[in-house]
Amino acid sequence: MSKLRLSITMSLDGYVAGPDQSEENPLGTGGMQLHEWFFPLKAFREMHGEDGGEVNASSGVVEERRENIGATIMGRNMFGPVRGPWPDESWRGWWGDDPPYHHPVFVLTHHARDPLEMTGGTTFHFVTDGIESALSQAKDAAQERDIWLAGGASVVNQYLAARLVDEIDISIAPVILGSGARLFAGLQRDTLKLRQIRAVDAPGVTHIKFQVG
């Protein structure tokens, strides 16, 4: 049976992204701190078509992260920085013509817009009616494989206030962002029962990975 999996990287104050995002700065002012453990490593630059790279601890949990993935749920802001109606169809993601999903994509949106298939198998779908169509749809297209919850933090704390959420596996990043995009913003006490079942030190961030009851 398909699960619906978080994984994400979130400062030590909560905040998936910082302030300001924009073309220009997609992740926000400081946002890119974030993922300063992500980007030597070995599967990252593979994912992005390049040599090279390093091993650390992160790499084990960047692996177990794509294992069994079927399809991907995120919300418009992820995907770019378009705001109100398409003016066209000229925007077509941050990650070029091959971006490193090769699997199919849902976009939660308020503007319908038709797929978009893009090089090595990703497909944006665009759902205007909702996290639980969105969910429906990545679990077909899935064929029982699970599903990455990709952000960005709205429509992440959409899916765990309805708790639709299955597993969470946070990278903790040491850095403080003090605004921005905050992670399980709005969620009331007790809307989660959450058991950890691993933990990684790594290079510059600390990986914790719970199920949700």
Second form
2 protein chains.
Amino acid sequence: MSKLRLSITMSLDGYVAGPDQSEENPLGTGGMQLHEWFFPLKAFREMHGEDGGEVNASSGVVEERRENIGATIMGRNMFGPVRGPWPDESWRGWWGDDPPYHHPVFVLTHHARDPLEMTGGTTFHFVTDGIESALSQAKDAAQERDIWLAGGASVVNQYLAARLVDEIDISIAPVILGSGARLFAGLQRDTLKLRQIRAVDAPGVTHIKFQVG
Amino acid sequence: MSKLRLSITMSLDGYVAGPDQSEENPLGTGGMQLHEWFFPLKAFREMHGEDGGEVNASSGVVEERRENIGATIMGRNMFGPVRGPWPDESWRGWWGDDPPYHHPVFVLTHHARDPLEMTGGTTFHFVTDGIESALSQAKDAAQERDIWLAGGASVVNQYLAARLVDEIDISIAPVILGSGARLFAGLQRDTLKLRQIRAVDAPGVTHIKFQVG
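Other form of same protein, the form predicted together with another copy of the chain, not the form predicted on its own:
Next comes the full complex, this chain leading.
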């Protein structure tokens, strides 16, 4: 059975992006600090076609998160800064011609758009009929493999509230953002029964994985 | 130099107590779940004069948190359920005649009250002139030892906002509370520069320690 696996980085005070997200500042004010543990890694540099980089306790976690993933689901703000109807087809994601997904990516939006085929195996599909439809399409695309729930907070919180997430792997960054997009906002008590599977103490970050029961 | 050390348990969504705290339910609705990692421990049973209990990866953390502590600071709601002026002297804390502190405890309140000497070395001092005064009195009492900042969220958030905390050790429980007393609420971005010191993967909890710089 294909699982829906959330992996995301959160500040110690619960935010996955800072306020005032924009094209210049996709993660909002201060949001880049969340990912400082990731940038020095060999795994990150490889994604950008660069040599070198560190291998540390985070490397195994990054690898584990990618294993057996056949499709990705994300919110529209994670795909790009365009709001409202698409003015044209010119926005093609933050990631250049060869995005680091290499599989179908389902982008939740209120505004229809034709699928966008990139090089390297990534195709962006724009889903306008809700989170359950996106999950069902992602499952078909992933075949027996799992689906990565990538962000942002709004889409993730909707999937959590609907109890559709099977696994949560949170990277907690040593950062206080104070405002922005808050993960787990709006959930009712005990919506999720969590069982801690493991925690990894890595340079500048802690990765905690939960099974959702 | 005496340090102010926060150690506290937080839900994955950032709460240190549930809603509707009362005498019957001191940690609010669902709040007891936060501490389920602690109750089975030998260290917890010993505090209550009981034999047995587990020794696991949390045991060393509990011990470390108690080491070199000479005084404690807490908010009034952590001391008891009484709100407004003290009707009489009958409320003597949640912990019986011999509270598990064994040193001076400074309780922040708006309502004056005489010091309350318990058995076993604990004396509760009621401080009405603010967080800096409580800290200065606690430092005098602790002499060269450190001060434990114990909770609740309101008092802790005030100390954090005033940049008076030297060390933060957070136990993250695999629980979603959805509402209640939220740690780190109301802080501005980058109020605190945090450096992760260590994370401990323990049964049903992760303990992450930060130096505040």
